[in-house]
Structures are given as structure tokens and as C-alpha cells.
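Presented as C-alpha cells, the chain that follows is alone, the form predicted on its own.
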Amino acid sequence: MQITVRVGDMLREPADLAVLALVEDAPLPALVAGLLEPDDFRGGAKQSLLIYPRGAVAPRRLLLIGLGRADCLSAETLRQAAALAAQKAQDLKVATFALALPADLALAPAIAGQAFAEGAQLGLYRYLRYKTDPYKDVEVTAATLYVGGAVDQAQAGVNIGLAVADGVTLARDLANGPGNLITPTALGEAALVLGERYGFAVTVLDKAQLTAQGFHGILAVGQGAAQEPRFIVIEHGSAAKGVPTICLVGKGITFDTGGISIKPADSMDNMKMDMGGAAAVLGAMQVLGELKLPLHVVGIVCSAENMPSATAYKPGDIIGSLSGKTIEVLNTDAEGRIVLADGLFYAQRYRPTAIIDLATLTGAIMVALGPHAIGMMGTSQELADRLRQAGEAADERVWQLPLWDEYRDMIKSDIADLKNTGGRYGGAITAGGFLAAFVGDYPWAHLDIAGTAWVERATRPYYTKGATGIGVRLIVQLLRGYVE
């Protein structure tokens, strides 16, 4: 989508759909107030109405969104906003609209432009791609958005804002994409057309390549299936003095049945999204090749199928780690961690300033924090203090959980240094205890995503049924810090 910011009066200017963005119990321009009843329109947030004003504007239509009060004014306010307009205008089957805001608007220009690029493009996201004869709407190409002042402040807003809905785009297109054809080949083919157009520099593991240098978890994860797996590192920048090092680990079971410990039938299809932390990891990646923020980054994802067959790994196995720690395998659908295990202490060799994985990693973090929050927890309290003000401002939010040595203990092994499960009570932290075991002494922090990665419902207008994008406007914001 192209975005222009103007200046000017939007109710002067032709347009097939304008949009005007109203606080709540704000005066209505002249010009519309005599065009509705006193209660029609009290502008509370998400509320709309279109309005055909019969030549007394210059827009053929009119549609007012509310904002809500002024005082609880936020850049997702506004996300929520721009996403309802421009599926007003697809509804519409209009091409082009314009959206005016509150000229005392109380959010800085570019905080303001970026929301509204988020929310536009992200409003309009759909997953057609294996429809033969989709239903053709009409494509929104182009808005307008109309500021009062400081074009240039909104327009590098609405730029970024671009740039990270396309992120987020190829997050979901890669979570939503079914498990036959995402394969861990295919992420490590992505990864490939990110270092191709950005000059990454981009390595892709095979298992003949895993197996010499000693993935003992991904491979042991990995060899139930057909589908070989992949171990991909792709990396922004380079490591230099001043220059902080941000490692990003993802989980990318492109198709996760439990294995041996097999998941029930019921919503099985859904786990094609089990690697969604691959997908946020890849998406945050393009968006740093956008803005070529000067950091040095490097993602990673480890990568692999969850089967269960003659040759798949079993409860009670012992298997090994990239680390050289041992683990005891009691549930094979706890596969996630053991995968991440080798790719945490695999992101040690670059002496990080931070690293930062993500996983649609437990159902406990579900049954805890539902689908609202990101479960957080790690080793680093400044580093989860940065994530969590980050989450606040992109409004992906971040729940930190304890992480004590009791809840380490409880994923020590009698025979083996640890254990893939710490039993049913406090399954999300035993989680994040597994993994710390794999990042030595630098800051960590660890995010389940597995209750926010995917919706059956939109519960925001720019969310649709499947995948999220959950995590890349959150990293983004979070790297974005380090440089400000």
C-alpha cells in the first residue's frame, strides 16, 4: 500500500471514502454536524458510521471511527482505527481513501504515522494464496493521511510502519502456510531471499552438516520424520565495538503431531504453526533489512518436523546437545525446548549482548495468561525490563513469570543432567528453566508466544483467524531501542 501525509482539509478534497478519526464527545466539524442527530455519533472507541453526504462535503462518502476518550489516546487506538477504515474501504470496494486525525492528536507525528501504516496494511491481510478462485475484492493500493503538522515527522513514521506490517506479513504467510509446503527446507529457502535482497549473510545446516558438528536435539527431533531438518542462521550486520549483538533464537516445527506422545486429532491441523517463533524471528529480520538499523543481529532458527514413526525418538531415550549436556526424554511432544537447546547455546559463540528466543513453546503459558500476553521470563532484568516497555508501546505485551532455582530443580534428571518436562505444574516456567541450562552467563530472555501466535476469532480488527505475526513488531520496537 502507497501512504501520502498531507496537510489540508480533508472534507475539501474529492475522495470515493474519507475517514474522520473523532475523540470521544469531540465537537463535529461544521460541515458534518448538520448531517447527523445530537446522540448518532459520540466517537466511542471502534465505533463507526458511514455517512453519504450528498455533495454537502466533498467526499462521495463519509466515515466517521471513534477513538474513544482522549485521555486513554494510544498508538494502538489508532492501529485499531486505520485497520477498520481500510476494510471499510475494501467492503466499500473503493481503491483509495483518506484518514484525518485529531489536529490536537496527542501522540507524537511519527508514533502516529507508523500506527496507522500498521493498522492499514495489517487490516487488509488475508490468506488466499492456495484459493484457485478466490473472491476478488477490490484492491486498497493507496491512503491519505491527513496530520496537523509535521509532514515529514509522520511520513518516516508511516515508512516504518510499512516496512514492519510487511514483516509481519511474511511471519504470517510463513505460520499460515501448511505443513507439506513449509517444510524446514522451505524456512531455510526464505531465509536464503532475505540474504539475497539484504546481503545477509545466511547458513543453512543439513543433517548430513548437524549431524558432523553435533545437533544431537534437533536431529533426535527430527528423526521420526521424512523431512529432514534445518539449521539456519542469518545475520544483519557484524559484530564491532559499540555495536551491541542481539541474538534471535526461534522454534521452527513446521509440524509438531507430538511424536510418540502423540497430540489428540481434535485442532492437530493448527500445529503447522508451531513454528511461528521461526516465523517472527525471519519477519524481523526483513524488517532490520528495511530499516538497516545499525545493530548487529543475528537470527536463528532451529528448524524441524515432529513425527512419529519407527524411527522417531521415544519416552525414556536419553539424547544429547549441541552443549554436550545430556537429556532425558520423557514426553516427545516437549520437543520445542530440546530444539532450542541447541540453538541458545549455539548463539553463545557470538558473545551476545542479549539473547532472545521465541516459541509457541507450552499450553501451560495458555492456560495462564490466555491469549493476551506473551509469557516472559530469563535471566537478564534489564534486558526484560527493555522488552517489557517495548511490548507496552507496540502493544504486543510481555508477562514476566518467576524463574527460581526451585523451578529449575524440577527439570533435573535422576539418570541424565535434565529432563525434557518438570510434570504439569508450572509447565511454562519448568520450560523456561530447561532452557536456561543452554545460555551460559549472557542475558536471556525467553518468550512464549503459544497463546498469542495464533486466534481462532479476530480479537483485533487486524487480526484474522490463523496466524498473528505475535513478535516481530514487539523485537522490532525492542531493537529500534538500542539505537534511540
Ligand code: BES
The other form holds:
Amino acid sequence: MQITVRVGDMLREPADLAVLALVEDAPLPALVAGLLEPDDFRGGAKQSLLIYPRGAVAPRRLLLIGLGRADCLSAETLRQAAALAAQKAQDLKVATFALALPADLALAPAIAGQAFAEGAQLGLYRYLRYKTDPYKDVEVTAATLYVGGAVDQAQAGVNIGLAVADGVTLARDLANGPGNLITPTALGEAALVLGERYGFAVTVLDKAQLTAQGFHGILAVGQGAAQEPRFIVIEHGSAAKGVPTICLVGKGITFDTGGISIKPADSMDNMKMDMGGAAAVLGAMQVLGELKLPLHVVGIVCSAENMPSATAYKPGDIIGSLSGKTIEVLNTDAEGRIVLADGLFYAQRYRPTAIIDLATLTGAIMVALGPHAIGMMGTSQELADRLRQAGEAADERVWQLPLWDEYRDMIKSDIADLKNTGGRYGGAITAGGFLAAFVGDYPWAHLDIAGTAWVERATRPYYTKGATGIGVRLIVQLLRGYVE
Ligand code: BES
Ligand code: MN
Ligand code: ZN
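Show the other one: the form predicted together with the ligand, since we just had the form predicted on its own.
Up next: the whole complex, starting with the chain shown before.
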């Protein structure tokens, strides 16, 4: 989508659809007030009203969108308003729309521009790749954003927002993609495409290479599948000197049947999204490539398919790992932590400033936090605080859980170094405790996105049923914080 920022009076410019975004109880422009019954529109959050002005103003259609109270206004308010506006344009089958922000908006122009672009573009997202009936509707291809001033800053924000939205779109497309097509091999190919496009150094290890190099965790999880596992490394800015090195590690289980500890059939189809962490890593890498951030960022994807079969790993098996630590497998459905163990250990070779993993790791995090927060655990309060702040700024909020030694004791095995489950209670935390055994002394944060990577209905205007692409906006926000 193309977005142009302008200063001026939107109501004087011809348009198929012009959107006035207004805070609660803001006075309406006189020309507009004359078209309404008083009090029909008060500007409450998400209130909207479509008007046909019939020549009273230049645009053919006027949409009023409420932003709610001025003192509660945030980037998220604009993101949601932009999504509603873009969807209205789509419903009305108009290809372009304009939106005017309040002239006295209490948000930095760059922040407002970014939020508008993210909301408008993501609000139009639909996963239609496998609809053979061609999409007949007019597509919304362009928008104009009217601001009170600081056009250049707002346009710079818009450009960042469009890049971010493209990264989220990539993550959503991968996570919505079916397990038969989005295989570990396909994730490796997606990484290679990014490498071509942005000049990243990309390494994709196949099964033979994983065997030769001792990735016993990824190999064990993948050994029951016909699809071969892959370990993927994407490096951005490796030549940059004196910049922080951040490792992003994504869980890439392209389908999680549970393995021999098989899951119930009910909604097992959703387990095609068990590579949502990997999708977020790839999406964030794409945004980095677009924004050319001066950082050294290493994206690591641990990918396998978790299948039951004659060759599958079994409950009771003791397996190795890249680190050399041994793992007693009590439940083959706790596979994410096993593949991540190899990826987290591998990350240490970069002597990173921070290691962050993203994983649809546990049902327990859904029980604990529901669909509105990412679960966070880690070994560095400084990193956790950065993530919490980035989460609030991006509105991909994280909530920290403790990782006390008592929890780590819960995953000690009697006969191996670790066991892969710690029982039902505190399941999200014991999973984090398991991962902690593989990060050494590096500052590390674990993000459990099992509750947030997928929604059954659009809980925000810029979501649709299915993958949310969560993690991309959070990580980009965090990484930009390391640059400033
Ligand atoms: N991929 C699942 C977690 C999950 C559940 C993600 C729901 C998204 C939605 C993970 O591999 C898993 O199966 N975890 C088990 C662990 C248990 C066996 C210790 C779980 O949470 O039930
Ligand atoms: Mn599982
Ligand atoms: Zn899983």
C-alpha cells in the first residue's frame, strides 16, 4: 500500500472516502456538524458513522471515527482507527482513502505515522493464497494521511510502519500456511529468499549436517517425520563494528501432532502455527533488512515436524543435545523446548549482548495469561525491562513470570541431566526453566507466544482469524531501542 502524508484541509479535496478521526467531544468542523443530528457522534473509542455529504464537502463519503478520550490516546488507538478506516474503504470497494488526524494530536508525528501505516496495512490483511476463485473486490492500494504539521517526520514514520507491516505480513503468511506446504525445508527456503533480497548471510543445515554437527535435540524431535528437520541461521550486520549482537531464536515446529504422546484430534489443525516463533524471527529479519538498522542480529530457526511413527522418539527415551546435556523425554509433546535447547546453545557462539527466543511453547501460558499477553521469563532484568517497555510501546505486551531455582529443580531428571516436563503445575515456567539450562551466562529472555500467536476471532481491528504475526513489532521496537 502507498501512503502519502500531507498538510491541508481534507474536506476541500475530492476523495471517494475521507475519514475524520476525532477525540471524544471534540468540536466537529462546522460543515460536518451541519450534516448531523447533534449528539449522534461523540467520538467515543471505536464509534464510527458514515455520512454522504452530497456536495456539502468535497469528498463523496465521510467517515467519522472516534478515538476516545484525548488523555487515553496512544499509538494503538491510531493503529486501530486506521484499520477500521481501511476496512471501510475495502467494504465500500474504493481503492483509495484519506484520513485526517486531529491537528493538536498529543503523539509524536513519527509515532503517529508509523501507527497509521501499520493499522491500515494490517487491517487489510487476508490469507487468500489458496482461494482459486480470484479475488474480485477492488483492493485498497493507497491512502493519504493529513496531519497538522511535521510532514517529513510523519512520512518517515509511515515508511517505517509500512516496512514493519510487511514483516508482520510475512510472519502471518508463514504461520497461516498449512503444514504440508510450510515445512522445515520451506522455512529454509524463505530464509534464503530474505538473504538474496537483503544481503544476509544465510546458512541452512540439512539432516546430514545436523547429524555431523551433533544437533541431537532437533534430530530427535524430527526423527519420526518424513519431512527433514532444518537449522537455519540468518545474519544481518555481521561486518558492523562496535554494535550490539542480538540473537533471536525461533521455535519452528511446522506441525505439532504431539508425536507418540499424541494430541486430541480436536483443533489439532491449529498446530500448523507451531512455527509462529520462527515466523516472527523471519518477519523481524525482513524489517531489519528494510530499515538497515546498524546492529548485528542473528536469526536462528530450529525447525522440525513432530510426528508419531515407527521411527519417532518415544516417552522414556534419553537423548543428547548440541550442548552435550542429556534429556529424558517424558512427553514427546513437549518438543519445542528440545529443539530450542540446540538453538539457544548454538547462539552462545556469537557472545551475544542478548539472546531472545520466541516460541509457541506451552498451553499453560494460555491458561495463565489468556490471549492478551506474551509470557516472559529470563536471566537479565535489564533485558526483561527493555522488552516490557518495547511491548508497551508496540502494544504487543509481555508479562514476566519468575524463574526461581525451585522451578528449575522441577525439570531435573533422576537418570539424565534434565527431563522435558515438570508436570502440570507451573507448566509455562518449568518450560522456561528447561530452556535456561542451555543459555550459559548470557542475558536471555524467553517469550512464550502460545496464547497470542493465533486468534479464533479478530480481537483487534488489525487482526483476522488466524495468525497474528505477534513478536515482529515487539522485536523491531526492542531493536530500535538498541540503536538510539
Ligand atoms: N505447541 C504446543 C503448545 C501450544 C499449545 C501452542 C496451544 C499453541 C497453542 C507445545 O508443543 C505443547 O504441546 N506443549 C505441551 C507441553 C506439555 C506436554 C508439558 C502443553 O502445553 O500441553
Ligand atoms: Mn507439543
Ligand atoms: Zn509444540
